[in-house]
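Let's start with one chain on its own, the form predicted alone, as structure tokens.
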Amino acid sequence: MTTTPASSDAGGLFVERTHLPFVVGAFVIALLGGFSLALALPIDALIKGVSLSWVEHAQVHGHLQAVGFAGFFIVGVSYRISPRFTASPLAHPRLVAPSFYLLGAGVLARFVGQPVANLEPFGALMAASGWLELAGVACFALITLTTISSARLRGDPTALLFSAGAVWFLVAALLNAVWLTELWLDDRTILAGDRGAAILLPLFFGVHLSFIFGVALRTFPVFFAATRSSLRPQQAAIALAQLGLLLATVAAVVDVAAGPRPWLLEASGLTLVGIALIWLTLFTGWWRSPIRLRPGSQPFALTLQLAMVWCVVAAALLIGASISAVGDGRAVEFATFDAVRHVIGLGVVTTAIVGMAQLILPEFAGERLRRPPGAWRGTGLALALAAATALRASARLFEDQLSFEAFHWLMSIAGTLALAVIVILAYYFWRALRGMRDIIQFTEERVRNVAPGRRAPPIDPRS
């Protein structure tokens, strides 16, 4: 088996695009899907009521953010930052092009079939998506798996980490397909409560975070000076959420499958979660000050800084949640785990790829190049994040303390500021790529216009 150099554009000469088509389905999937629907749902349930219909956009909503946004923006910068932190060429870049194009057709074939599935063809298409994204999510455990199984090896953390998420995603997607399958079948469109909890777990806890500790575990000491720890504490906590992650999702599996729910392995799973989390944290040294960034980047630094706090927030109410059910001898509540999956979504996800991207994504660095950007831009982000998080949380937790339209004006609230945020940073990307496109056009006219044997003089930065 041979690998090859990732495919770039024309414009490759000095920054590879693997990554640009998956950041931007990113940013397209969650303003005209996910983040919208954020702030429709409730407004429409103030207006007119939840219905089945607002079930049924509900769940495309969570799976939009889940698989849509978050998930298109790991595949790609994973494609992009994976070659560079195991000093290993991408493998099997030839599968790249068809992972985006099976990932967009199964978000886009399960966001136009669910909500109208009880009428054919939309039904057999709700079905089909959850294949389309399992073979998409497959070619990426391919390439993923195989780019860093010389670091995996060698037990870079972050490479098990990549690993791992790479390896449920392939879980979530495959749950996803059988069930939504199944739901084709009996004619019916709106996954049970507990199906779609077992597939958000792993997408959430296995994917999602797995992905961020790897680049964090990586970047945070640079970035705030911090020691970096041995590799055996990092690879025991890494173990240690496995392992809490596997009982959870097996228990999720068997309360589908047979019930009834194995409520004493789904908490032991939950709480073993919560340490890991906890503990994976501390490796980062997110409560130092970020002397390692320029003055430029150093804002972008209080976003990190609030997904590591948003972090402790989700794994300390997780592990509280889980003792409390133990305690009562009962299932985690709904409200609770509800409430942990959207401080993770919305604090920690969203929050670190609204700062990573900035931080990281070559359209961001050559834009800090031509002008730095305002420190209103990092702050301002970071803390409208932070209320959205803490709104959206608050009114799960509290709605039995909230009337039906409190309840919903705190969700249209966080939706809208959550909106905003991607609204703002999908604009200054889109500039950002302008200026890059103009960095390159000048760069290669330059090189064209040098004669042979002759070096370009340098670039003088104020042009």
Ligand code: HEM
Contents of the next structure:
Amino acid sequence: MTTTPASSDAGGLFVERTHLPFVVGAFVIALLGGFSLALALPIDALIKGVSLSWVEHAQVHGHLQAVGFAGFFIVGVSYRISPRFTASPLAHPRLVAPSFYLLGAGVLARFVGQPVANLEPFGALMAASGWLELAGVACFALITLTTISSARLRGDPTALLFSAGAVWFLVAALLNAVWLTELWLDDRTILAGDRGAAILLPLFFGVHLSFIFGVALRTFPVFFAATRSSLRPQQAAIALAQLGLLLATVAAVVDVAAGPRPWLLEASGLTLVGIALIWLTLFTGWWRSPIRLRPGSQPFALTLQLAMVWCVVAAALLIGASISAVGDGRAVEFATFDAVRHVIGLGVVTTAIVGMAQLILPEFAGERLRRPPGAWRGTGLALALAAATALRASARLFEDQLSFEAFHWLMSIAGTLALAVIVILAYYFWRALRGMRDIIQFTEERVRNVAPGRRAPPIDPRS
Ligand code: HEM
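Now that the form predicted alone has been shown, please provide the structure of the form predicted together with the named molecule.
Starting with the chain above, the whole complex follows.
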């Protein structure tokens, strides 16, 4: 096993910056793909109605958001924080760059290939996208599982959740690669609904939520000055989530492979996942005041608190829909899945990314040192995302009571709000990145100008 630091810069001020290409990639995909399509889809439906091409683009949007935006961010941040959580260097650092290029090429090939997959070579490109992503995810899983292996053996909840997340990422990527290849061989461009659902279950509940809770269980009790709960109950909640997700994923795969949909198995799995999610939020202390955060960082705590609120809402929707489906002797409806996916995708994942990025990325930490951000940024971005989540999910849940136009208008407003948040965050990230370069240059010059054996003069704060 190779265990040398992944990267270093000459300034020595911010040693590991492995996360940077992934975070920049996540912003680029979100701005040019995922969130732009989120806005374009409802507007296109209002102008032209829903067509085959609309459904292809909806699937591309979902994939860019789940694997491109959220996936890239998760991979980059976990490369940064796994070594810190476990006090051991990042394992297999030579696989970091391949994981970036393979995942990036896979997401790009899907973006370009799927909408025109009926023309060659785009069908082949769409199929190749799945295998490229699988190879990228395999590199990521190997790095993560090895880096955190000792913490996992100790039963550390964060390490257990990161490990589960890496394994579920492999499962989702494998299903995606196999079914995209079948799609290409059948000369079709749209994944059947049951296949899409079977890929998205492990992605949302296995990958996104595992990594978010992995970070939350470790950091939130510190931010919110909550008493850390003992290991056993946290491990039990994690095990319950894995059991529930396993049952629901098996039900979804059986539905694709053999049918009919084993709805009782699916509902039992989703109910267990819902209970486990509510249980996990109880270990974080999110309802307390963020007194341990510096005053300049406290407004960002609202994003973390709202992410937990939305997680409870998604869990309650899952439990309620599963119980009512069992009562009626049927499977959980598409509308519930779509609403829950967006409560999680926007309310939990995007909101947590917006908050955690500003709290834990070194670029934003450097910005806080130079010029503390206005309180509006934490509160404003959190509330805008909450409004977008409420509009996106309620449009779907109350679709029957809405006209076609009202339904898509609500989605367009939600899309505009969400895109605006990402544009603002990307701008501040870019500004923080430029500021960081100045700091590194300044430090390098200071070090260069000091004579051997002498100490550098004290820094003039005005510089
Ligand atoms: C306000 C922002 C958003 C809007 C307006 C929006 C809109 C849409 C629309 C119109 C669809 C198609 C639904 C259908 O098939 O009828 C969709 C599907 C989807 N969206 Fe979003 N979305 C948003 C944000 C997000 C985010 C942040 C994520 C994940 C992080 C996400 C993930 C998905 C997924 C996975 C699908 C399913 C794609 C498939 O069928 O394979 N969306 N979204």
